[in-house]
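Take a look at this one chain, the form predicted alone, written out in structure tokens.
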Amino acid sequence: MRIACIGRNGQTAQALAAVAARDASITLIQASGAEADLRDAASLARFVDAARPDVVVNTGAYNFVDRAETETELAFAINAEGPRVLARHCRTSGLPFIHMSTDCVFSGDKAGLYSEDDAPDPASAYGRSKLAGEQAVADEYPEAMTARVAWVFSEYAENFVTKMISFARTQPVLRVVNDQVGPPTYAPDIAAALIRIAREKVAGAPQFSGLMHIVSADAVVRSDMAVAIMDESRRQGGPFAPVEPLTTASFSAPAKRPLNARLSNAKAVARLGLAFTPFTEALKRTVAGVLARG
């Protein structure tokens, strides 16, 4: 299987590398933005067309959560119009198509888990730009699929365990809030559920398309990763700062963030058999990685 990725340099895009390379019938082709620029139709044409994959994933984005309140014209360029023209290029030219998303498109007010079916309400520029991405996405292309995703980590690129560590190293004290709970899910379980996803698209498999939410059944406060951030990270040898809890409310970012980004996951865990890495493993490597590129 041929897979051709819009992204090299984020943690889920160097998670497929990894997992891929440990899988010899998969046959990964990967663009940084430079090579295949969600704002030039063109350049994402070319790419696709070059790598002539049997699959095409997106894990191209802007993520900037605060700047998209200023950057706004930018992160829709790549957060929506980007993905419309590469579902339509896919769609053009029948290849399966998988793009990503976040918990970002709902406001984080629900007080259970968000399943597919609950409506979108999202509370900053950044998660409005990745609702108009996949509601570009479905028009476009209905047989795509979109994976949701939350709380990602692992020892691949920066993420907030990589923040965290980076923190202790030059602060006494980690400020950090106690309000947002969410699933910290490890790159490489969705890496994992990528692939599996995209050899279904492959067979063409039936009524395999829209929405599915690629996170962990955990349930974790924001402070209380930060703790066992710290807590892993002072047992492998690496720094450690205490850490502070604080409310949403009293940093003031100029990007609201969903206090609830708890997804269900049981679409896909029935659908994929997905079975996820206990977050205290997870977190093991994580921070044994980070702590090996220093």
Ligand SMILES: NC(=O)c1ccc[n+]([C@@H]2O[C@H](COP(=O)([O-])OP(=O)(O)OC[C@H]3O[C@@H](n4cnc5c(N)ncnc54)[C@H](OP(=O)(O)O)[C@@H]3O)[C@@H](O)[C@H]2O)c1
Contents of the next structure:
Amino acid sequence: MRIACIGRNGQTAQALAAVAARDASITLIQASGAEADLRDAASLARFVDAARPDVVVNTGAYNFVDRAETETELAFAINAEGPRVLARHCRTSGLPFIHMSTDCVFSGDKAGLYSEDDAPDPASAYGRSKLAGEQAVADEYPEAMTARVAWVFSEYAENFVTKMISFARTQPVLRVVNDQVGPPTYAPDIAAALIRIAREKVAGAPQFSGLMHIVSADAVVRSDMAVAIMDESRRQGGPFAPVEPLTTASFSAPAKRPLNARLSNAKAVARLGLAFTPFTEALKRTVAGVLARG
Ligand SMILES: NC(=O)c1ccc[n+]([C@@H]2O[C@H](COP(=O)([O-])OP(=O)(O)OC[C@H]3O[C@@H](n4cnc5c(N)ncnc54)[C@H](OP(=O)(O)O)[C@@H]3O)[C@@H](O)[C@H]2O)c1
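One more: the block was the form predicted alone; return the form predicted together with the ligand.
Now the complete complex, all chains and molecules, led by this one.
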């Protein structure tokens, strides 16, 4: 299976490369944002056509949640218009297409788990840009699939774990919110799920279209996650700093984040039979990778 992947250095992109490197049945052709820019339709078409793929996966995105409040036009260009153009090109080329989105399409005001059937109501410019991308992909190419992920972490690229370890090297205390809860999801699990979906789509399975939540069933409070990261880092001989919990209201970040980012993965588990790496094990591997990187 030849997979053309927009994104090379991001977390999911690197996790896909690691899975593909271990599986001889997969040829992964990746493009960085400079090579296939979601703001440049011609570069996307050039990359996809040259890759001669069986399936296209878009891991590329504008992921600066706070900056999107002021760089809103740029966020919409990369997160909404780019995916629209890519979806259209895949449809007209007869190529299955998998896109990615986020828990931030929801406000987080719901008490329980969000399902794929819940109406989105984003509370940030980033969330609105990602929702516009989901809708653009669905409009252009109803057979495409959008995988929503949340709280992604791994030994690859920058994420909450790498940031906490990096801050602990220089800061005496880590101030982390204690009222946001979400599903910390290991990027290699997401990569494995995307490849499963890609295989189904290449085989022509019609039920792999629309939305699917690819998230762990774990639910962790942000400050507890920070404590777990620090404990694991110290256990492995890495930096440590105590965590000072505080409320989101007192943090005054530019963008509003969902207090409840918990998504139901029931659909993904039922259709793909996915097994997610338990949080403690995924964290152990992530911290080991981050510390080895230095
Ligand atoms: N990280 C999270 O916690 C999280 C949470 C919810 C949803 N998501 C979604 O999951 C997907 C994957 O995110 P991630 O965390 O793996 O990404 P990431 O680590 O933040 O990396 C961003 C990726 O986007 C690419 N990119 C940036 N600007 C681009 C442009 N103009 N054209 C093409 N590509 C561009 C980057 O390209 P290079 O390879 O050149 O660096 C990189 O591969 C995204 O749709 C994101 O919105 C992520």
